[in-house]
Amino acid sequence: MPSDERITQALEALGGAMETFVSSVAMSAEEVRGILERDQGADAKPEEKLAHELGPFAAGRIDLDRLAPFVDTDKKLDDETRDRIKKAYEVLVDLKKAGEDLFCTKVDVDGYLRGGIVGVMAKAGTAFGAARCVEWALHDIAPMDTAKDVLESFPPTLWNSAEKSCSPPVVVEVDGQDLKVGSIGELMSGNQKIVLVVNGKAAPAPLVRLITPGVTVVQTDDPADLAALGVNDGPGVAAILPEGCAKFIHSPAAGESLAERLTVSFLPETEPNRPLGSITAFQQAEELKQLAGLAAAQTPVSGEAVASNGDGPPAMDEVGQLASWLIHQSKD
């Protein structure tokens, strides 16, 4: 079990997605086990097969010798095919036993966030690779041309739409200076859910880059907000950041317009003025300005605009107020 309470809470929030994935793995394992068991009984005599399937009920009541000619016999698998299916079955069983560790990873300081996430997805994705292996073996199909054995690594670039619909969720522990989320957007498809548990100082609004109409995005310091991931179908990403960072929830289920979908509950008053690792102060400030702009656009201007009569400047709307605030901040 993870020692960080935030990771525990993240896993709880992803419970539904984990259950969907594990159930799919367990179902696949049972189907493959049935294939292997049927193969073991393929050499049995028809009357012996009937006796096994009918059980004690048949003893002394049914003439098995007379029924035997009507029993379909299974074709025996060749050694190579059986070995391939058995290896796939072992992979499925191991994944089913892995528990929560299957969905968790930690990115080393100065590490590559997207690489860490894809690593977890590729390992869990071997469940899909195993299912493909069984299909290839049974139908004598040549395996896909991949760089690695699909029973060792099956990354999301190889998943089909059905596999993406039950994709394994991921919880990633990462240092704030390595929270570079731009490339994570490429992973937001199907039903993929990702939670980033951030250690140390972080940029104030990094996840604003991931807001698109169909993606749930949660940036918070309160793990209770992660419940939004379970409310929305489709992909979602959340980050548990330290206090002082912006807090917002983008929920596609809330409506069609951005004003309906986006709720910004906290914006820092001060722009960043120092780099964070390789994340420049400019990049951090741009993300914060973007979120501030989206927040300002949520609320329509109240009342009618006052036209200029030459006695003074026109009253500013909220976008103008935002620009004035940003200019003021840049002078400080």
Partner chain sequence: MSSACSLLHLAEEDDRVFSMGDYEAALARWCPGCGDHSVLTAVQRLLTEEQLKPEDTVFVSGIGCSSRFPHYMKTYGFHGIHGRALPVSTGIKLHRPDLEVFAVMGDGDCVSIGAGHWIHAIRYNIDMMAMLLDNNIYGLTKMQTSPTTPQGTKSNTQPQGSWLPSMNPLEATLGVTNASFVAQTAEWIPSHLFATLKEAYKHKGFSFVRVLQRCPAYLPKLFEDAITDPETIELLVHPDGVEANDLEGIYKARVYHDPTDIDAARRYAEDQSKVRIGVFFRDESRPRYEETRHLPTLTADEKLAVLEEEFDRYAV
Contents of the next structure:
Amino acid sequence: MPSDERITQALEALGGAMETFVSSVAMSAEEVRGILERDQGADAKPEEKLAHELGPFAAGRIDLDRLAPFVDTDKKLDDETRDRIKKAYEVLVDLKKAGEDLFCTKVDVDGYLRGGIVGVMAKAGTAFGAARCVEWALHDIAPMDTAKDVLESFPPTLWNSAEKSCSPPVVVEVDGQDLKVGSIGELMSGNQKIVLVVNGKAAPAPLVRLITPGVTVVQTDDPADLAALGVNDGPGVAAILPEGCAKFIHSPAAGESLAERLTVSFLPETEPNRPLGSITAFQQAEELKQLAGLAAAQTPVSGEAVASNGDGPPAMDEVGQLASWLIHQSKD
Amino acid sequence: MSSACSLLHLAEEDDRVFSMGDYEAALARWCPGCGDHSVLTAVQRLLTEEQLKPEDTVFVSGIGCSSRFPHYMKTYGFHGIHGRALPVSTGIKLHRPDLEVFAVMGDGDCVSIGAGHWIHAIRYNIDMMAMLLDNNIYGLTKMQTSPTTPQGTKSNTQPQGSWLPSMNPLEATLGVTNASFVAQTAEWIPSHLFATLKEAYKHKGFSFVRVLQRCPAYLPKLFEDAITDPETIELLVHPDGVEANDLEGIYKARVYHDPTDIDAARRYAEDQSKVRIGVFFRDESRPRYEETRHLPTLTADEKLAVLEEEFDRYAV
Amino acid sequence: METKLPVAGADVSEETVSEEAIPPLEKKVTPQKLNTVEIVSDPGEGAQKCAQIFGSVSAKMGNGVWTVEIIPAEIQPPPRIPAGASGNRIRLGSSPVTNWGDRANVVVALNEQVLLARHRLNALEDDAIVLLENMWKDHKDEDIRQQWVDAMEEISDANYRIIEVPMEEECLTIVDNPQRGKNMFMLGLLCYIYDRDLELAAGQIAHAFRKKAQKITDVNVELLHLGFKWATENLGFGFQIDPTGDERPHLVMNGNEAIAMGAQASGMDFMAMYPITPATSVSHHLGETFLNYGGMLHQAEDEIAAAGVAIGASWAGKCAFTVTSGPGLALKTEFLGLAVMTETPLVVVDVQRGGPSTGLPTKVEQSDLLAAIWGQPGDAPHVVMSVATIEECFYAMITARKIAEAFRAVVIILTDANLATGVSPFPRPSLDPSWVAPPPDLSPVPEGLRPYDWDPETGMSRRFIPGSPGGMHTLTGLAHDEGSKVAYTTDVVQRSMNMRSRKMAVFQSTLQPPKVNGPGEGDLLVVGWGSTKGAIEEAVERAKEEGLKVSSLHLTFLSPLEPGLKEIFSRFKKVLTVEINYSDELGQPYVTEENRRYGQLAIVLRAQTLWNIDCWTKVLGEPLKPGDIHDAIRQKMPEGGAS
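Coords for the form predicted together with its partner chain, given the form predicted on its own:
Complete assembly follows, chain above in first position.
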């Protein structure tokens, strides 16, 4: 299956982001373990706990009853608090074990793209939910009504900006006719990375409407282009489309003007004339025109930018303005 | 890409806003007129501007006048032993990449007793900032010759005048493999000092800043010429370095120096005919040790599972 | 080449075999509780690989095993010189083997010069059986033939039973270059003598060459069988060493590997070091395994930096460790003082070697004890502990980490070259997640708490770790008060010294008195520490069998000292330390009661207990032999004790 290979490549491209997320989960799990270990528990015997911690070498050498009072902490968690923390701990440990599957989903044909992506984010997001549960428990904050739920699902709408900056990457397999990216624009915040692996036929330039100054956008049939996601901080989305679709990379790190940021390496010449599911031919054509417009505007401005090199950044970014106007016009 | 972090403290939105005062600890007790005061102010201003969390910021020093620095910062501090600020910083940053680490060293600390660590810290290129507060003399122990003492300067250890040509720390730093940020500034030009420290802070990698500074007690005349006659100072300016536009009126000698040009940087560093300040060299593509050595984080159970596998190799 | 064999026990008259095949000799098997074999060759001839496989097979078959390397005196010696002798000694037992023993019972040598080296070191029993490659005897080079003759002359004062073995000639029937195959032939000989399972041996060979082509394994297994066959046809004797009966799964490793794995079990995931023999192999191990474990091994630019990096790491997180040997410990001294002064937890492993100065890098000594305890200028109270076995190397790391963190203390673990290079099985530990240090507590520091809020009784205080809001302070190596403020006032200086020292008193109060090995009273108590335990206890056992009233005591915690020592000492007529470090002996020129220099533990014990403790110490650059300790015990028995 070619799609499997593309998913492997997508996962590879997101390897760094996945590792960061998983390591963060592991760090948090360990920290929570520390909280639980430093707590003696209501009825645990400190000397027994110490015997475990010191290992067999201490047997017959160290008097644990005598030592216990010196290493005993005064912090005591009540059973309920401990229980709340323990549950959160288990969620973190399970997420750590989940592996790559945690970050992957497939949208059924005629399915809702945003729903699939949010599903992954909400599941992986239970790491944030678990962390919050621990904080609530420690600070004796009454759990939100949703406390139980946040360990099962913690969708991005509930994430704060700090959490968004640690967001889990997502690889989603989706049919070309369901590739309606308008709905995912609002997910592109913090450090969110998404790779769309598109099956079947696709519109020629569906991702053009995601181009905004801080977002990395890659539309390609060559998985090597996915590397751009790793170069840029901040949110990024990439789609691996079938051959024949437009190819471009919008890379915020590449410069301040759109001309510097956007590289269009292929523009199909034929105008789309057939609807794709509910995506009309007109809409497809509009997207392609937008991209063509942005591509056409590249050359003169980048020349200007070269000329002005050395005198600081260009004062006005006309193409950038044009782009946002176009995008604004196309909002559905 | 951001690095792994604990998720525990993300839950609570941190809406603290820090002012200069939040970084001020004990009243600095250096001599009046000592250059350390300006550096302290510039650093506190930097922290304020960058809004660094005091609890996540660490100042590490060795021994000497300037090494009292951490005591005057309301952050974490490690006032260690003579010459060894860099190994301690290395350990802190490697074990806790989430902390912002600043090393403050004097010329005796860095260029003499700690010279070996200095060379290797440059080579490791860990993301931290190292400030060499260079007043060309041992102050705390009352006027002994340091490696950067100008030749012929009379001191208590070399009363006939120091025997050897002084060492040039910029040249040395620029000569070390994997140097990634080298700058020089002067404590009596506060805006340049601040701008340089800020560039150093922003740099990803080991940023080495030599701060030229006066010792009013033992070498009061050291930079007299430079202070009284701005002509003797040449500014290396560049958009990727320090532009110092505000200083155009005073410091007219300005050279447009691209900090990616290491050969030019070495030439500027070597030529002692002028006092040059600015960013000499900067290259963020140099490998950083903490990235080269990066490893995923494991839970205790996973670690023990790894150990079980090792046991299998030794099992009979 | 015709080989004439002075084989005892070969009853030729009972042969009933056809003309074609050489008949197997009847095998006379002698049961033994302990037996020591040495395998020696020029470097690069594979004696060590042969020994490792033999040791592993023996451990798998349930024997007690102690393997120790014979390291050549030169790094790249020319062939066929005594200084090039390289290989292993393997001591097998029907109970756990705790030391390298006295002298070898069996030697397999690839040339007469390396045999000569072992002879000159008095490493062989007088009646040792020597299996000697005989290709040199009739070598075309006249000098070599003469060397053979001279060597035979030199060793003729011992009653070795020398069996010449045509190893080269035999191996040539299978391989073109026997230099690279004789080791497996030797393994075959040993498998015959000690009745080792050939299947197991073949399995170990396959394991040893698993990274190479299958062909390599096959040839080596063939050589193994060839050696075994030759032995079957020519030797006719063997030893039977029963298994210990301990059915638990075991691990076989050296002490440094055990240190490395113990560190991992303890959760210490940060190690800074600088290469130094014989400590470096800890990092060889971690350099590979930390990658999977998620641990940082930082090879620092020097010993001082290694200490500084470890202290920085420890201060900023969970306890880190460093590994060194004597010269490195000396260089780390100032930093250790800083760690004590700032109450930063740190584990330091000192793999002791011969000193002073560069001394004997590959050889064992126990000469760092005083430097470890008192080496830091100024008053720097900390914990010094020792390990006695390879198994303890593993478990001590777990305990040391916990003590270091609980007491905000420096813990120095003293091990030595004997444990570092000795290989022996111990029961496979069942890992406990409680051993693994969790990340430090970064919760906010409550207002009003200070970085050294010493409990006035115990000196204990909570450690503030960067990242904890509200805990900001500057750690300093200068004299400081509870708030970590530099303070030179008389009361602060005295109080802070009291507090740092008090922690050690508190720690000592949690220690249990050591257990006497043997009767709790008698004529002589032998006190030891570190890797000498096995040899001392074996010697004491022999002395007791002779009716001597001797017991032994082995100390783990050397500073602070374990409690109850004076009381234990009082029940013996005489107390004697046995150590591998220097001491004067009365009777030597100029040495008097007044100026006599004692062994290092003896000095500590005399100072701490005011007991008149004698010592017997040796610095031979090798582990103590039970036989020598036994002799010392007899010689040192107090008057009135049986002898």
